[in-house]
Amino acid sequence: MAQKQAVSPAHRPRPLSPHLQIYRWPVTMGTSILHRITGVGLSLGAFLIAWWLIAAAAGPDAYGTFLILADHWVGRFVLLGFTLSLVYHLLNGIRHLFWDVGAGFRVRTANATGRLVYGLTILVTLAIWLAGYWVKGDLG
């Protein structure tokens, strides 16, 4: 009868899980993480909306200050991030509504709809910004 020998921690077999250099995130993992991040971004963006409304109610001087900061490239970059977050969270939320009724759970379908949400997010955000510049008169 063979006896079991204790294995020291230094001589344990290497883990079998994939290494970070070869592991690839599934599409659904990326969409889930990004959905949570955009939710936090939208919560922070709510403060910007509150600032905008308070500045509008406070009068022309306060609103003028807001407009100067919002029209700066940093302000536009923040607004672009807020728009991306809003569009992504909306589209991925619609995807989740389909999941709530039991549709789209096959791996192939879930991956395809995740990629569709990524692509539509970029297209819809671009369309919103182009429409905004067109209404503003900056597109010629």
Contents of the next structure:
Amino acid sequence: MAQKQAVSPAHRPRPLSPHLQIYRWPVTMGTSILHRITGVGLSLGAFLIAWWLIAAAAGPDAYGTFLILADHWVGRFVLLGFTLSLVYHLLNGIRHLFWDVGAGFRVRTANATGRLVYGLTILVTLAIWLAGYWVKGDLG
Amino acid sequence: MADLAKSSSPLARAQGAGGAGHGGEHWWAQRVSALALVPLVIWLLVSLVAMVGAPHAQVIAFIAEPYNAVLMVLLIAAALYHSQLGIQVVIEDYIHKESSKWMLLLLNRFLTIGVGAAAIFAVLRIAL
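If the one shown is the form predicted on its own, what is the structure of the form predicted in complex with the partner chain?
Full assembly next; the chain just shown is listed first.
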């Protein structure tokens, strides 16, 4: 016992203070700041949903303008960002709700669910866009 | 909110406030609106995908459907409330100059309520 105590501290790598240039971002740090960034983005996206509804209420001409702009590559780029943000914020929000009831707090679990959210965000967004193109008739 | 307030810590309950003197209600409101938004956002995504490139008449017919109109109004209210709470925290975290902070907090509220009122009015105008 005494021998073990004398040996193990020397062999265990000592914790190093974070060096800002090389410090690796933990998964949870990335998911946290992305949650905030997508949240701010979605708040701006609320204007798009409002514009969509107001254009629909205003009549076929205003709605036609909306469709032309949404169909432009800039419009599609914005809508792709909106979809990614919404799916990410939804999935990571569910992760947050689990934390709020005290589940999934272990570091390994939190890292695994964070990676899961990243992966699912890409997959679900892809699925939504493929479904969208299919509905539009572009996929035949 | 009275029932939810019971979930705060015993000390907070005794003092009638959290460490900052407020904040418990904000935290809860953010969670409750988040919970409501989970099914509403899934419904929105499914609905929007089904209407990609759809002509005006089809979109109008969809929104005019009573349960769609009700869900849309609920979504607008919950989403903008949730957004207002979130943006408030972002402003409080990063803006420390009192005058700028209060201006932005007011702008946040006014814009949120303004956009919400306009969007809900649009839904009602189509549905009614």
